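Heads up, the chain below is alone and in the form predicted on its own; it's given as structure tokens.
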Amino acid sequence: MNRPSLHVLWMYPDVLHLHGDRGNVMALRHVAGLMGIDAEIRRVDSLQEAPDFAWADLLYFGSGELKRMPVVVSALIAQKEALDRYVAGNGMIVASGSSAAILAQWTKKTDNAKFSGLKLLDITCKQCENVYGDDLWFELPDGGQAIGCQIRVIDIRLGREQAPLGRVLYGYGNNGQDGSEGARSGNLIACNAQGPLLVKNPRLAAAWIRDALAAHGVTDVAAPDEADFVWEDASFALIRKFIEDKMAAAGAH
């Protein structure tokens, strides 16, 4: 019996290169292997390259400098017909950190200039005057939880009908006010958590792998053995305790 395969396009890693997001690509490959899936990662290095969207199951955009987002959007608009077919087929796109601006309606910079995104999610972004960093702990709609870190460069506002990716339990999330974290419409995902998100949350990686494959008709996928998550479960518990202690200390003042 042939093993299922996962095809990941790692989008512009030399442009979107902040916060060690390459670890998330490595985590996708590792967790896929635990699920009996052969994962193939292809880099899309050049902004002039025509990505093979028809081959892909998942497009991964790591975090990058906000000033680089307009050129990334322009590169993708040049491939609009192929990208539109990919999105119409429920292809998965994951954008981490400030790369949410790629999927947004528009982003307003601190000098009040605006640039358009791909308008794939009903979110708008505003560049922050100051950069903020802290832990980020959030709950997903299925009750699962994830912990990561956030280096806030933009505030995100959800449109009236736009669902968040999750609900903030600790940290800043989209804007530090409404308790929302990220955004998700079908298989289009923006997440503020960066760096080791999928490394530290392998169940989330497994869920996104299943969703990406299901969009292409692959549904008979094995779940990872719970024993494979023992070390990360222990790490999660320690980080959660650290965060809970910070919350308790803040509440005492």
Second form
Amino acid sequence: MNRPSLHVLWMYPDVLHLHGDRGNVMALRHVAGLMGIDAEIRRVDSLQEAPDFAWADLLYFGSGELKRMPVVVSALIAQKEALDRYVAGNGMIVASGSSAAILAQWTKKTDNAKFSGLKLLDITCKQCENVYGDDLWFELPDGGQAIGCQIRVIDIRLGREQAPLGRVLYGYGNNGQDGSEGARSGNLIACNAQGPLLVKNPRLAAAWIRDALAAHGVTDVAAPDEADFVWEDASFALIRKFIEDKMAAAGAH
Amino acid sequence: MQRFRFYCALYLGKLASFACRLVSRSRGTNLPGAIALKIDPQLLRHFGELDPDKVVFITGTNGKSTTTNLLAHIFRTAGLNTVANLEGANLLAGVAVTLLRNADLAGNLRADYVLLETDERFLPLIHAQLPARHLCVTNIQKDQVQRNGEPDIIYRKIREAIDRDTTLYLNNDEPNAKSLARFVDHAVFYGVAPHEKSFHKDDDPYAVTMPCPICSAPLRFSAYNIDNIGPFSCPGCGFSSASAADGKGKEKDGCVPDYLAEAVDFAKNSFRVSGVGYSFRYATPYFLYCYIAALAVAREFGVDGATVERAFQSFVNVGGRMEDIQVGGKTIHYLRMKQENPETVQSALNVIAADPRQKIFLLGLDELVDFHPHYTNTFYAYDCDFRGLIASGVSRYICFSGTVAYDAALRLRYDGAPAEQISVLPTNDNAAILAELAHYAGEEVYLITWLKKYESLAAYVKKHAAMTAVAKGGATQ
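Let's see the other form, the form predicted together with its partner chain, since the form predicted on its own is already up.
Then the entire complex follows, led off by the chain already shown.
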């Protein structure tokens, strides 16, 4: 029997180059391997290149400087027809951190200038005056939890019908106010936790891999062995304790 | 009234500075300045005999302290009456302390030249009061993301402090720094030709460069002298380390920087600039950029090459980056990293990777406690490539930290370190770290961690050695 394969398009890694987000690409390959899946990563380096969306199961956008987002959006609008087909086929797109602006309706900058996103998620973004960095602990609709870190440069507001990706247990999330974290519509995902989120939360990686493959008719996928995640679980426990101590200290004040 | 306020600030600041120094020579780098600025918020503006044409700011993500120290040493070797903030006090208050300590009772500066290391974020504030006409930018890279967010934020801060008639001294091999030349009429470029320690990333499928600061296209590096610094070009707009980028829209191919370190010989601690030989005691690719930056500024201020070389020969860096600890028959070679600063981690990894001897590797990533809230960011480890280190002959990896030891271990495993060779110590306890280290044979040990952890470990070893010596002395009496 042939092993299933996962095709990942890593979108503009040199342009969206912040926060060690390549760790997430490494994790997709690693966790897929643990699930008996051959992951193939292809880079889309040039902004002029026509990405092979028909080949892909998952598009990954790492975090980038907010200044770069309009350029990336323009590059993708030039490929709109193929991208629309990919989205209509429930292809998965994951955008980390500030790259939520790529999927958003629009983003307003501190100088009040606005730029449009691809309007794939019903979210709007607003550049913040100050940077804020903190741990981010959130719960997913299936009851699973994830821990990462967030460097916030934009606030995100969800549209009325837009579902969040999860619910903040600790940290800033979309805007520090409504308790929402990220956004998800079908297989289109924006997530504020950056860097090696999927390294640290391999079950989340496994779930996204399953969803990406299911959209393309591959459903017979093995679950990874829980014993493979001993260090990840130990990390989760340590950092959860660290966060709980912070929460207790804040409560004491 | 304004002058009265200035004198009050000056005298109280001087008094506070004197008091601080009575307590400790190393203290008082900021407090007296903060007091003086409270009284006169425009303090820097009011010093007399301060000629902006003779003031140099040195800023950038990495290397500004060493470059400032080197430059000050060159100026003083040349007999120039120079004031500099050599204690790393690079915020507004620190700069104020430097000036008030070096002013006479009339508020006039007792120096001809002022060299100031300036924090990138505070540069516009400092520049607003003290509009230096000379600005040296070492590099603009990822650093302290909890407060800096992204390099573009720092880029815009530095841009605020640049006037059209500012003379810029720019790292020709660092794209962000070089691109600042667009904003001035006169820029001086310095750089380093590829050398034996330059490297490539062609074999790394996960290699990431950076966007062009001018057109956002992905940049290409033909070699890296240090991470993300080296000969580069943009396929989008043609901006490159070989283009003039003189701020007048002229780009010409084949341009050589004004000061280019060539024929670099790390074994002989030497390099050449325009055919003239220079020596550098701290022979690492990182330090070389500090040397060539300081040389470029000094030469433009008229210091001759022979004097620069004399200064290089006698220069001793304050708080050097590479220090050893002897413990239990092992030598721990310390390589300093700055948290959330991947270039410093990568430079340290490259040093270890270049040592073919079998070694034990201690890695102390840690939670971030510099600012509130404290947090557990290890992003920067994923901006670095550990494969060279892993291929260089490591017999044991020991990852320690109260909170992120497992994250560090995972990073090593992702780059191919065998899990069975990795010890994970979820603690910062020095005794536990040294006890784990003692389990493994091998004399050479490399340690990468942040400075405070190193200092804690070094102090523990020193204290422990002293206690052992006393105990032995007692036993023999």
